[in-house]
Structures are given as structure tokens and as C-alpha cells.
Amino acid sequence: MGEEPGGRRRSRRGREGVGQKRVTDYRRLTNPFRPQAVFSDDRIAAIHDTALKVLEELGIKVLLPEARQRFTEAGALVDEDSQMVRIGRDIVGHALKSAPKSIHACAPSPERDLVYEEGALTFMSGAGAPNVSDRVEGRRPASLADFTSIAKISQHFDVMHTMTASVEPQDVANELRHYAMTKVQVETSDKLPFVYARGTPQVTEGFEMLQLAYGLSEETFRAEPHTYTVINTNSPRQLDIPMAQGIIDFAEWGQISIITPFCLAGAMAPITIAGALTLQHAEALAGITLAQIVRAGAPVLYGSFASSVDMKSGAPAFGTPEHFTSALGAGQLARHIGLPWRGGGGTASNAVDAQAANETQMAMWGAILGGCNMLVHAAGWIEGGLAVSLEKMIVDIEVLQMVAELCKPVPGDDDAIGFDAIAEVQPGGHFFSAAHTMSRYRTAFYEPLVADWSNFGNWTAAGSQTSPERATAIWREIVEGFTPPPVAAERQGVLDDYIARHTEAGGAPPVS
């Protein structure tokens, strides 16, 4: 091959590549990794069997009278004096047969629809935190403005698949908070919205607002899931009033409940991983069973959030080997009963530092390698859930985008194998200007969000900024320059009259 012809060909292909721009699509991911196991199949069966024994012989305390009545009607043994409910394995087995193995969730924009089933992988931000932190205003009680900022960041990145209750807007009264949070989601995002399970009045109003915002009849809304919630049991072996009521409400309306015990080994659960998973499994099965008793086929996700504690202080620990291992075991149990499942990320670190990065990634990889379908607290979660950090959210999203890149098929056709490229470059040469490179260089590799790949000299000359410092500039630019997607832009103010009328009537206090 002559040098001049080769040069002309490379120049021509280089010009062809000038207009190319790397396009990503992280909206629907398929986990590329084979699920890993921590227990043998017979031990998973033993954990499942023991969890059934716990429900049959020991039972679970259910504080809501209506939930106890539902269990009674299904054949469970209920002691009203102690509020203990003993659920036969036949009742649980019947419930597991009716629980859907695949759930299609309808987002405001159809291209944002999600399917929760084996192999699917979705991410969402940290959730439920009372505080927020950033490098601009420091750590503080979260406000509605903070909730809005996080919603805008979540909407901006395709790798964030749903909206969620990221932080509690503490400048809005409890009886009015669900109005404000729903309005933000409707006017900011075209992704699957979240509704808190805090009593029937708030849940019903949340559903009514979504129907109004998106022009859905009640029949259409009930026919398929259009929102979701998280149900947490009170480990060990207790289901409180708002959570039991939430299971009933969401099941009756055909909306998604993520039944998630929060079992910290050595504190609210046995100190062994197997023991903690047994308790978690029993509590999750109780919630799943209640949902199916209310409505056979009600969409539910098997939830897992088991980790350990610091046995010196009792403080929760996350991203530990125990957290990682528990996730693998939870995935095995979810597959054993055939349901999609939710894993949890996070860190106990109080700063956006190496500990935060290490623990968050350990937790994330435990869930991903365990085969989770929804990873909650995937970005921003810090201080063991007491805060969401905007800088950490950006740093975590960088990692999630790299994981999303791993979900794409890797080309292995003859052109990708590149014999002609190898033949073109002489021994001791380089591939920077090879035709194979010039036709691909603009789109071949992942482009970093917050990482800085410059050398030390250039990095120093640019101000020696660390990742959190660069992340501040990124989230501020997103929030300040945010433009809502068309679905949300069309719905500005659509809920204002509804909210004004219900606010004047006093709102809807949460049930406790």
C-alpha cells in the first residue's frame, strides 16, 4: 500500500467522520452479566423453606386492622389481641403463582416505559433523605427547591430511569407535601413518577393528580401501572399501618409496590447473612402475599436492602462485603420465587470521598452481579441515607453511564476485528491516523462526564480541580439551564386548580 494513496484515503475518511457525534441510549438496559450465586441451590431452598416456617409458626405483627381482616379472609391465623398473623405456606404459594413475573410500567412518554423482569436493569437516585448537601450551600434540611433540582438532574440523564422521592421538602407541610412533589414530577419529567404510601387520602390524591395530568381515565389508570411506591417493613417481623395500607391501596389500583424489608444483620436481623436473608425473605413474602390477596396479579417487586452494622456503635454500614454478599443471595431468592427484584446502593460516608466511591460501587456491583432489576439509591445517596449530595449524584452517574456502556453488545464482525487496519500500520507505527481509526474516532469510546483525563501539567494549569469541584459546575449548569421535555412542558400549571382546591380544604395528613 503506497503512502500517498493511504494518506488520501485516511484524509477522506477523516473528513467523513467530522460530522459524526457519539449518540448514547441508556433508556432500556439489559444486564450483560450472568447472575452470581453465594449459596448453593439447596441452601436457597432451605432459606425459602425456613422463611415459610417463620410465617407459619412465628408469624408477623400486622398493625392495620383491615390488613389483618384480609389475611383472615384468605385463611391465615390471626390473633387480634397480639395482632400476630400466621400465614400458611399454601397461602404464600398461591400468592406467588399470581404475582406477575414481568411488569410493564407506563411512563408519561412511551419511550420511557420500563419493563421489570429478569435481565432488565434500571437505576434511580438516592431516596427518602431528610437533608441535602452541595458545595454551594453546604448541608441543610431539604427544601422543595432542592427536590426540584434533583428531579431536573434525574430527568437530564437517561441512565436515571425513574423519578423518586429523593429528599423530603421540609419547607412544605406534611399534609400538602404530596401536592408539591407530584407537581414537580409532572412539570419536570417524562419518566415514571413516584407516589408515597402515606395513607389512603394521600395515595388517592396522588393517583387523581396523575390521571388529571396525563389525561387518563380511572379505568385506563387501573389497567396498567403508571406509578410506583416503596413499602418498608419494620424489621423484625412487623408491618405498620401506613405500609400495610399502602400495599392495599396500590394493589387495588394496580400500581407497583416494591416490598422492601430493611434488615441490618446484627441489629434488626440475625447477625449471619443467611439469617438476615431468611428474615428479609419472610417479611417480603408477607407483603407480597397481602398484595395478591387484595388483587391477584397486582404488580410487586421483591425488595432487598440487607447490610450490616458497626458492632461497636450500632451505626449502619453500606457497601461492605456483607452488603455485597447479601445482594447476591437476595438475587438468588428473587429468582427462586420468580419475581423481579429491587436492590439498594449507598454509602455510610459523610463526604464525597474515596470511602463514598468505594462503598457505593461495592453496593452497586453486588446488586448488578446479583441480577437486580431496579437499583435504588444508585446516585447521590450519602451519610447512610440521611442526605443526598448533588456532587455525589454527578460522580455516581458517571459510573452508572459506564455500566450502561457495558450493557451494549460489543461488535465482533470482520470489520471490527480489523485485519485491514492491522495490515495498514507497519511494525512500530501507530493507529491514530489509520483509516479504521479515522472513520470511528469520534464515536468509538465513552466520553467522560466528570472524569478528567488530562495530564498533570494540563490539569494543574486548568486549576487542579477535583471530581467534586467539577461535579458542582456540571449540576449547576444542568439545573440553571434546564428545559423540561415536551410532555412536561405541556403540563405546566395543569394541577394548579386541583392543588389550590385541596389545599384550601386542608390537604391530606399522612397516616401514622
The other form holds:
Number of protein chains: 2
Amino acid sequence: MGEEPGGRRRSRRGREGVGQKRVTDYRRLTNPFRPQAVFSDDRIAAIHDTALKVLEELGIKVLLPEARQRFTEAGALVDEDSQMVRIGRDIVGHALKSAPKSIHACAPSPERDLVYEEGALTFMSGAGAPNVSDRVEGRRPASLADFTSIAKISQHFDVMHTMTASVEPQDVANELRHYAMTKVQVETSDKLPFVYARGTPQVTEGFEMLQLAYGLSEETFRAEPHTYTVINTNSPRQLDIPMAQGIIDFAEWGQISIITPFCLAGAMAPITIAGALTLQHAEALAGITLAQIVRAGAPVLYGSFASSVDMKSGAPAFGTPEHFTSALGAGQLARHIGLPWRGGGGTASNAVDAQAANETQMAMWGAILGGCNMLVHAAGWIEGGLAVSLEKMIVDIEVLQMVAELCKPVPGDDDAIGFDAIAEVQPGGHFFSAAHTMSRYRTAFYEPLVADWSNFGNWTAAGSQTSPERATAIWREIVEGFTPPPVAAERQGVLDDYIARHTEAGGAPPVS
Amino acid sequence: MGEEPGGRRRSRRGREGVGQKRVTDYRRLTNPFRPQAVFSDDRIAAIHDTALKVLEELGIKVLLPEARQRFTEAGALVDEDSQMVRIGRDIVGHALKSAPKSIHACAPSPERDLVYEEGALTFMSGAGAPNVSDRVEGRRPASLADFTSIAKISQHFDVMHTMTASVEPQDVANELRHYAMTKVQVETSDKLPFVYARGTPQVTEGFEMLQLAYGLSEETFRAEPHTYTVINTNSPRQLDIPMAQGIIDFAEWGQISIITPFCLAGAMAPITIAGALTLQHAEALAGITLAQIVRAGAPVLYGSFASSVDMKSGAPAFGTPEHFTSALGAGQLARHIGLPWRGGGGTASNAVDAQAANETQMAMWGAILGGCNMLVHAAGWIEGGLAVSLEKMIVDIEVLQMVAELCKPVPGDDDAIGFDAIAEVQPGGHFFSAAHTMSRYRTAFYEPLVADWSNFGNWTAAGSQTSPERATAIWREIVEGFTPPPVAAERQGVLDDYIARHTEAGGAPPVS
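Go ahead and give the structure of the form predicted together with a further copy of the same chain, now that the form predicted on its own is out.
Let us now look at the entire complex, which starts with that chain.
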């Protein structure tokens, strides 16, 4: 936790006075917790060394010829028949030297700019789900309207730091979907937008649309990150064509890729945490190296999606002790190589119930205590990623807001200690009307979003609503009453001509 | 987290082989997390000093004449008219020197013995609730049958470390209730029993019953702690008669008291976290000092119940950022005076919903990251302590078991890293049938208690049960199929004569 020297908050007293409304700003968070370790430093070094050995001796299968060519030019040993690429540790070491330790990402509104570096803490909603779920229309394949609703909810809360590909708008054709998803982000939000790495044609058009929308020259766009993507390797040890194209394209354009192996221990990775992290580390290093080969200094995040599966059914599990310790280990490995890193929340629960809340929060604490800088799937994710629940977005955002509150210093000066207030209230009395209380009561405490603290009688009289039921009213009000932020309001329709033209030309199918 | 030197787990390999069932032992936990701070060391010193000043200059109202007499004899300034006791810092300092830093508690079964000291981590169920709630019979005033059910559930799970006064058996008369509660604990459990501090007559009888039940001489019983109680001060700055008697009686008999002020910021304590902790600290020091005056070396825990209230309604709130930072600060204060400490979980939710899970887990993490040694209300507590839910016991115990898993070292030796396993599985393959997996799959992962990781289709086909619904079946099976542990089985009826005799004599009404 951030420590608070005596008296430091005195100057803020005026902002906490009578008549003031509580103002919160969760836009730029610094993780207040000291990172926790699961392995000793020498074992982390051993995992790193073993990962280097994996790349050097076993190699990784790279399906994209251009990527193999890039690796060859950098000195890797490539076997074209097997498509295996063996990468020497000198090449990886060189790449790690050029990968930036701190990444400044330019959002459409400058006050939404983000910095990914050690100590930074950012959150984003569940991503990549084919389905959406809410208590109004039930569970269903996601549509563009659902994607838009989630974008509005993500925009509404400061604690959601970036836009993302929350759900798949399955009512939009594959070759046109990236137009629709980009348009919604541009017209809804002033936060860092997401572009899917589904092959060079879509990525290039995504970059074009963002330049057009925000009036950026190609030079300005390339000079700093204005968008980001997630690269998943096909664990074990395989990098497919669209993902390799994504690494290359994002690196060439100076945009952020988050290299995230998908290492579920016991399934696509060794059953041990140490083994799963070793494979993850090898695959992440391969992707990071490719990005740096393409452009030294390309912004990359170290990604972790290590968890376990149920060894009876093969079902993925999240928020488990294994997921938690994997996150702590991933954080150690990220710090070992000096890169900012992405962790993942989530739950396997099919309902917005106590299991969902408990698993999601366990996963979150693993990531936070592991010092993660970007927490993906932090809100709304259920069913192990097969759906985003609008109600769960709200209940998760409550937790994220409480964590954001923990990022603030807590006043510890003499006035906060309040000897005079303690002296003022006699035994058997109460502090409700003490001067010390009166000057602070409007702003002293976190105000809940969806939590209901009323007693059982009042709660019952009001209809015995559980938190997901209350959450329905909250997200509906946000979605129905949504007003885009100025940056987005000014850009309504700005992409329409571009999209019409490219749609007429047949769009851009995803590469596979 | 506990770090694991390379190779240390090699000797355990045999225990993880094919055909082995996973064996867990959560009986003795060491907190794997480094404690986190909310205030700088100098501000903690300032809070401590201010608390001493509160006791020295303002004093605490002590309603029990005998307690005032004890304080007078120790050199405190006592005003008999106002019942105010002003305690000099030399007296407090002397008491802190004699209070033990490590407390060994003797459970009925030696393998259930506990040690309260820095680094120890123990859990107990929600306590002191007038009501009970479950999905079978609904919410209702608690009965002895409910108290018994909760005792069985607490006994069943290793991760519940002590018995407690979970709910009030309201179907038993006040003057007889302590007989019934002691009998249930003795006949159900081999874990550390609880005795309420409701005045000297009940406490003395409680001690007599435990000696009788376990065949302990008075000398043996007095020599080490065999039971414990919770002492709540009446914040602000008041110690009532039964609580003062409790401190005196437990100290004289060498049994554990947990001195827990009830400092809800903004209500019974200053609205600032620093202020609430200052008042809490002063009151706890007063109680600890009384115990040490009575018997130097008496086992006491530093207790914390600091949270906040809703300043609109006065409703207590738990699992909030304020509750969390209070726990971190309480831990700093406990370490400042070198005593083991008790934190509290809990939620204000009226249902076993996502709010309940989220608040309970937030409160738990505050306590765990604050280094608390006894977490009270860790399972089952809802409605801000007005009810214990049997379903919530199960869903909370799942989280506690996952935390207990985090207390184990994670293998990080070369075999766990598993280069050979990574080499064995080719790109595009999977690890399900790898030798590395086969030798570990039965025991590698935590097995869930109530979590359901099946996919949406299977979950729907099986009836779409949420976690509280599944929890109902789990607690019912535990309660209905309960077999007492040997120590308890041997003691069926052992108290019956004592209880019959004392019941005939009218019992022992609580003191107020």
C-alpha cells in the first residue's frame, strides 16, 4: 500500500468539506501492493533459462513464411519442411534489450492516455466472447447491439481503462465485422481502442480507420501507440498465420501487441505451474522477439493466461489456487525480463452467482499481487470466456472501483488521527454529529455502485433483490441514457464513407 | 508467498504418483503473503502515541467496580463518580511487555492445537448471529439445532480452525444456554471450543464443563489455554460489566481473550480510518492492560472490527475499501505492539449473492494482507452479522480452502519445470497423456467443493443450479451424515449430569 507521510493530505482538506460531493478519479492507478512471489529468484532464473533452451533446442512452429523469413534474417535456425524455428538465446537477449519497459499509449482523449510500466494498474472488460448474457434477453449469440452496450458500459466507468473486443457481433459478416467494431469504439468512447489481429488486410484497415477518425497523419500514428491487440500463441509451441501477421503489422506500425500464450496446465501446457509458466515464457519470448526483429523498440506486453483444467473433464478453471500462483509467477517472469505484463481475470461459472464473484476476485487478487499492469477480463467474463454478462460487468466493476480506492493514499496526519474528536465524544456517545465527522461525512467513504447495505427488513420490503437483479437496472440506465464523450460525439459518422466504400469492395475477410 | 528452493519437493514425488488420491491438510497454515502497510511507520507510531494519550488524558469508562479496583492498584487514576479510568503509558507499556507474542492453544485433539503468533493464519465461521438462514427452512431466529448444524459444518472442514458461538440458540433459555452450547461443542468437535464472556457465573461453569469433559485437572486447565472468548468494548471508550468480568476471569484462568473494540468509523469511532484505529487501539490497549494486571502473561489477542457505516443511513458496511485499509492498519498496530491479532470478514448483503461473495472476499484479503492471525466471521456471515447462512458457509469455505492451498509451497524444481515434458509434446499436441501429466494428474490441482466448471450446455442440462443451490446439498449431506471425531464421540453425555444438576439449581443467568 502507498504510505502516507504525516500531514501530506492537509492541503486537500478544503476538498473534503461540508457541501462537497465526493469526486473520484480512477483513470490512472498505481498498484499499491508490493508484489508477492511464488518462486525463489533462482527458480525464476531457471524457468527463464529453460524457456531459452526450449526456443534454442526444440523451437517453435511458425506457420507464416514471412515470419520464418524474418527469424532467419535475425539468425534463427529455420527448417522450412517442419516450419520449426529455433531461436538462439542471443537473439532473444537482443530483443529483450530493445523492448520498451514503459509504454505510453495515446487515447483519443489525452486524459485517457495510459502508461504501461511496472506499478501501473489498468482494467478492461471480458473480451473475445461469442455470447452475451443478461437478465432482460437471456443468453444468446452476441450482436453488434450487445457489443455497443458493453462499449457504453466500459466507457461509462473510469475504472475501465481501455476499449476491447468484448463480444463477437455475430450478426455482422466476418469480412465486415472490423468496420462495425471500430465504428462503435470511435463513436462511443474516448479510451484506447482495440484492433483484432485477424490478418494484415483487417489490421491495415483498422489502422486506417483510426487515423481517419482522429485526424492523425500516418507519421503521427506510427510515432506512438494509438491502439493495441492481443496475440495468442497456439500452445504448445505454435504461432499461426494471423497471429504472426499481427505481431509483424503492429510492430511495424508501432502499435501495442500483447503476446499471450494460452497455457492451461495439464492440457496445452505441462501440468505443473512451473512447467506451464516455462512454456508460456518460451512462447511469449518468441513473439516478443519477432516484434523486436521487425522493429526494435516495438511496444509489447508480456501476456499470461496460465491456469489449470479439471483433469476429469478437461474443462478450464479460473480463479483457482493454480490460476493465482500462475499469476504471481508470471509477474516474477515479467519483472525478470523487465516488461509490463497482462494478467487475466475470469470464472468458469455459468451464472452471476457467488462462484462467479469468488473466482473472479481470486483471479483478480492473483494478478494484482503479481503486479500485473493490464488486467484483461476484469469485468463481465463468465463461462470461461464464452459469454460476457452485463450484470456481471456491474458487480465486477464494483470490486474494481473498491480496488481503485485502495490505490489512494489514506490520510494519516494528526488531524485524521483526531485526538480532539475522540475527546469530544463521551463514553456511550457517538460520532455522527462530531465536528470531525461533519466536515468529512459527504466524502469520507466509498459510495457503492450496486451493493445494498440496508437491513433485512428494508431489503425484503424493497423486493429482496439480489445484486445481479439490481445490476440490471444499473446497466440499462447506463446504456439507455448514454451520451458519448465529446471526442466520440464529434466523430459520429466520420467513418461512414470509408466503411461504405470498403463494404462495396467486399470488405476484408479474416486470414486463417 | 512461500518460496521454494530448487529440488526441495523431489522427495515428495512418490506421494504424487499414479493411483494416489489428493490429500489436503489445512490444519496449520502460515500466511504466505508479506504484510502490506497503509500508513508509514512514523504514522503508526503517532497512532500508538495518540492512543496512549487517550488513555492517559481522557480515560475509559469502566463499569465494573472490581476492574476499577484492579486498575487503581496498578497505578491508574480512577474517578469513582464518573467511573473513568485514566491509565498512564507506563502501565500500558508494562502490560505490553508481559503479553505473550506467541500463544499455544490446546484443542481437545492435539493435532488441532493452534499457535497464535505472527505469520499464523486461522479461520472461524461467522459468530454471534441471532438468526440463521438456509434454502431449506428460510431465515429464522436461530435454534440449538441450527447451532449444532453449524458446529458440524465447522468440524467437517479442516480449514475451519476453531469452534465458535456461531448463532444464538434462542430456543434455549438465557440462563441455560451456555450449558447447551458447551455440550454441543464437546460432543461434535475436537477443535478449540468457545466460551462466552457473559459474566463470571457462566464463564466459571464453562471452564468447569471443559475440565470435566476433557478430564483436565484445574491445574492443567489453568496452565495452558483450552478455550477462548471475544471481548467487545462498547466503543467509544467504555468497558461494560460482563466484558470486564470476562477479561478478569479469562486472564485469571490463563485462557485466551480477544480484545475487540467495535469501531465503526463515523458512528462509534471517528470517521477517518486513522481516527477509528486510534480509538480501537486505545480501547484494545485498555483491555490488554487489564488482562496483564490480573495475570502477567495472560494470553490476549489484539482485536480489530474497524469498518465504516453508510453515512446516509448509519448502516454498517463490510468488505469496503475502508474495511480493507482498516485491516491493514490494524495489522501494523498489532505488529507495532508485537501481539497476534484477530481480523474480521463479513458482508452487509442479505442474500448469498455476488455482493455477499465480493464483500466477504474483499474483507478477507484486507485481513490476510494485513497479516491477521485469526479471521473471525470468515464463513457464513451475512446481513452484517445478523444471520449465518449455511449455504454461504459452504461458498466461503471454498475460498478459504483456496487460500489454504496458497499457503503450500509450489514445486519449482527442475522436474516441475519439465523440459522433457515440453520436448515430448509436439506443436499442436496436448499434454493430457504426457508422462509428466500422468504421474501427477490425480493430485496436481485443487478439487473444488461447490464450484461447477462444466460448460453452459451441461450445466443447463443438469438444472442450471447456482452455487448457493449446490451448497444446500453439500451442507445437508455433511449435517445428516455427520460422525463426530473420536474425541467427541467418546464424550457423548459426559456433561449431562453436570448440566442436569445445574439446570435444577436454576442455571446461571448472564450478567449485564
